[in-house]
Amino acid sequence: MKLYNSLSRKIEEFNPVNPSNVTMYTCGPTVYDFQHIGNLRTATLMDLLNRVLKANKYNVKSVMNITDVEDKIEKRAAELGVTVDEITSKYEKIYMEQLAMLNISADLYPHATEHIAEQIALILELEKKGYTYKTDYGIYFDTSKDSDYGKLGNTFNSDKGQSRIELTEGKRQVEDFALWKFVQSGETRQKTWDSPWGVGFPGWHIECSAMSMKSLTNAFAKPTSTFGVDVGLTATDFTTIDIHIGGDDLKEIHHENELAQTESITGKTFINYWVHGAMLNVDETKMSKSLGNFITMQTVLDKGFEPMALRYFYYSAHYRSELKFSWEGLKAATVALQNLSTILTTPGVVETTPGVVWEKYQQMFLEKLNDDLNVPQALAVLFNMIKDENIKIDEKKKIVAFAFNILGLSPINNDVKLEDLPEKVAELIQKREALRKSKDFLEADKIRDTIKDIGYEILDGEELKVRKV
């Protein structure tokens, strides 16, 4: 099994330090308002990730953190005027809902504001090595005293990577982050906590460096007190994790700094492989709350479309490279996943007994998802097998049913009742039917045309099905 590695910029063959126990950690959302389906998007790639390992044979641990402390949250809770929990409760709640109808899941899903004991002792071990200063805004890292910082987002000094750097009084270097945050003078905030330095909070980064270590190494194993709270802190237990997944927006700034801030603690390399999914773009432009040019999962749902065909639209494109969403494309999507769909309830047993077909396409699948996760040229093996005339339907039930659980896909139905159908599209069918009992096939046809132009499929068989396109 091949992956891209953003570190080293190249395909790398997958070792992972432990094959009996795989490790896994992603990005997740902040919950302070409905997610995206960009943002869906890379979830979908830590699940499609999670299978394929496993398709492999590999047991996996898959995280996926929860961030439930900053400004955004705390401004909307001002806005609405209700409590920080209440903002963060409702909408991890709808983000969880969300994964369930994409068929999306990990083992774990770890609060930032629950780790806050891990973060302090994290700081404190950075401040024990020289890592750190303090300034009247709160505690930073010096990136000038790690001579390695920028090897994975490489961009950090470019316009586009100084823009999203927070410019705060006091910095020595543009690039030093903040680690724990000062309340300041007037400012007013729900979530606060004690520590060495004062009353504060923690800064984004080094969240999730205290999750994924808290969840998925031996760093916190042992029974230490940091600032009055067991925590656990051996640096020197930590075991480097396998595969770090995020969004690509992501690379250069936050996920370039948990690689720093980890690395000085431990010493050790933090994350071996490094995996991030392209961006979802409307109008050439990426899809961003900033921006106001966001679709949620609930406009998808509203305008009837499935879950699982927006699951299959990621699919049309590699998860490396940029895909434009359009909801063209999401209604091609949906026919494809019809159209696959249809072979799982066509008549015919399946075989228990794999046969000779079965373990060539099962090979050929398995291939191109091993390759860099390239679902694109999977989906075109797939197709190809079902336009084989050769092959029985039995075969090729199994085959498609093994690509969907891989491929974390569920069968979609469109199929509308007569009863339910526009009165147009009725009075078509009912025209048809005439000509078909006439035999003028040729008419017939042609009303079948129309009424597809319409939005809807005639399905001729022992029983009339329509079903919605």
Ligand code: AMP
The other form holds:
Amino acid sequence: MKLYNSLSRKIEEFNPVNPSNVTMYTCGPTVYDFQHIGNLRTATLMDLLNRVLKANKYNVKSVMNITDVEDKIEKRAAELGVTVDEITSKYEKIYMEQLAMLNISADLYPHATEHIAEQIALILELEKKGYTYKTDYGIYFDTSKDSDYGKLGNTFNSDKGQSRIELTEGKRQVEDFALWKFVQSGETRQKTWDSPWGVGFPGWHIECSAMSMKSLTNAFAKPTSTFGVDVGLTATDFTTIDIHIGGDDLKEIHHENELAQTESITGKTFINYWVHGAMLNVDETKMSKSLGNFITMQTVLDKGFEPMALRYFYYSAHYRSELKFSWEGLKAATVALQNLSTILTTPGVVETTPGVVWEKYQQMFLEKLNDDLNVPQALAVLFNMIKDENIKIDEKKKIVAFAFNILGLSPINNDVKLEDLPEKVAELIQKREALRKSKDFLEADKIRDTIKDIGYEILDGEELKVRKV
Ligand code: AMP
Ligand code: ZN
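Mind pulling up the form predicted in complex with adenosine monophosphate (AMP) next to the form predicted on its own we just looked at?
All chains and molecules follow, beginning with the one already shown.
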């Protein structure tokens, strides 16, 4: 199996540290609002990679964190006059429901606020090793002490990187970042914690080092006490994590900083394979909360689309290519997924003994996915197989079922009962039937197009069927 590694900037053969326990960490959502369908593209990448690894017979532990401490959460809670916990639990619940609708799952979802002691322990360790300094605003990581800082994100050769860096007085280098922040006078915050440096809250990046080390390695396994809390940090027990996933937008700052902190503490490679998913765009711009150009899953559902159509839509581009969102694209994804689903529901028995055709296509399909998760090419293999008239329906069904399983798809059925059709569509169908009887196929086709524009597709067969598109 091959994966593109953002650190080496090359496609590499995947060799896990321990094949019976592949470790994978994904930067999850900040739960202060609805997630948009861009965020869900990255979550789908996590789930796809998990499934492909499993298809290659690896055991996988997949961890996705929940960021439940952040300025945006505090701000939202203050605006609405509610507690931070009300905000975070509400949006986390909605996010989990959306993951379930998209067949996405991880093995563990750790919360940043449940790992404060671990974060403090890591900062103390950095302090002990001379990587930190203090300003009026907090404890900072001194990037000049880390000789290979910048190796992942190539941060400072890019305007994008520069613009996202926190500009705070007292920093020694512009790229230095907060590990622990002090509550400023006049600032009211709901969530603060005591620490060896005073009351405050953690900087964003340290939470991912703490949660990945804790959930995927033995770094926190031994009972030792830090700041009165038994978190058991033994940096030497850290073992390199296989895979780290996130959107491209996190590579330059967040992941660079996670890497710098963790490697400075452990002296070992943090992550072997950095996997970054490209952005979901609106027009030519990244879909994002701050730009206000985002679409949520709820809007997709409200417009009558199936969650599975969204998952299938993500598959219309390779994960390292940007993908432009459009409602037409989602419609096309619905139709393609319906066509595949129809094969699964066609009567016929699924073969129990694997035939030669099955072996061949299963292998071809997996080969494409093993080539840096090339889903568009894997789907091309599937569609060529379906077109092949020499392949029996029961074999087709078996291959499509296998593909659905690895891609995390479930069949959809948008057939509409004739009695449930809007009156106008029903009338047009009757008119078209009459035209077909009188062999005026040209006019009949025109009506078929009009019906399609309204949102329904007619499937002529022994029995008339109509589906929503
Ligand atoms: P956030 O809640 O902004 O921290 O984002 C959660 C995850 O979604 C991160 O892995 C981001 O990299 C990813 N993400 C944010 N915006 C997009 C987008 N437009 N397309 C794909 N992934 C995104
Ligand atoms: Zn992270």
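Model, not experiment: these values are computed from the prediction. In this text, rigid core is short for the largest set of C-alphas that superpose within 1.5 Å between two forms. Numbering follows the first chain given and starts at 1.
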query = Aligning on the rigid core, do we see the C-alpha of residue 19 shift 2 angstroms or more between these two forms?
reply = no
request  = Would you say whether residue 444 is displaced between these two forms, judging by a C-alpha shift of 2 Å or more on the superposed rigid core?
outcome  = yes
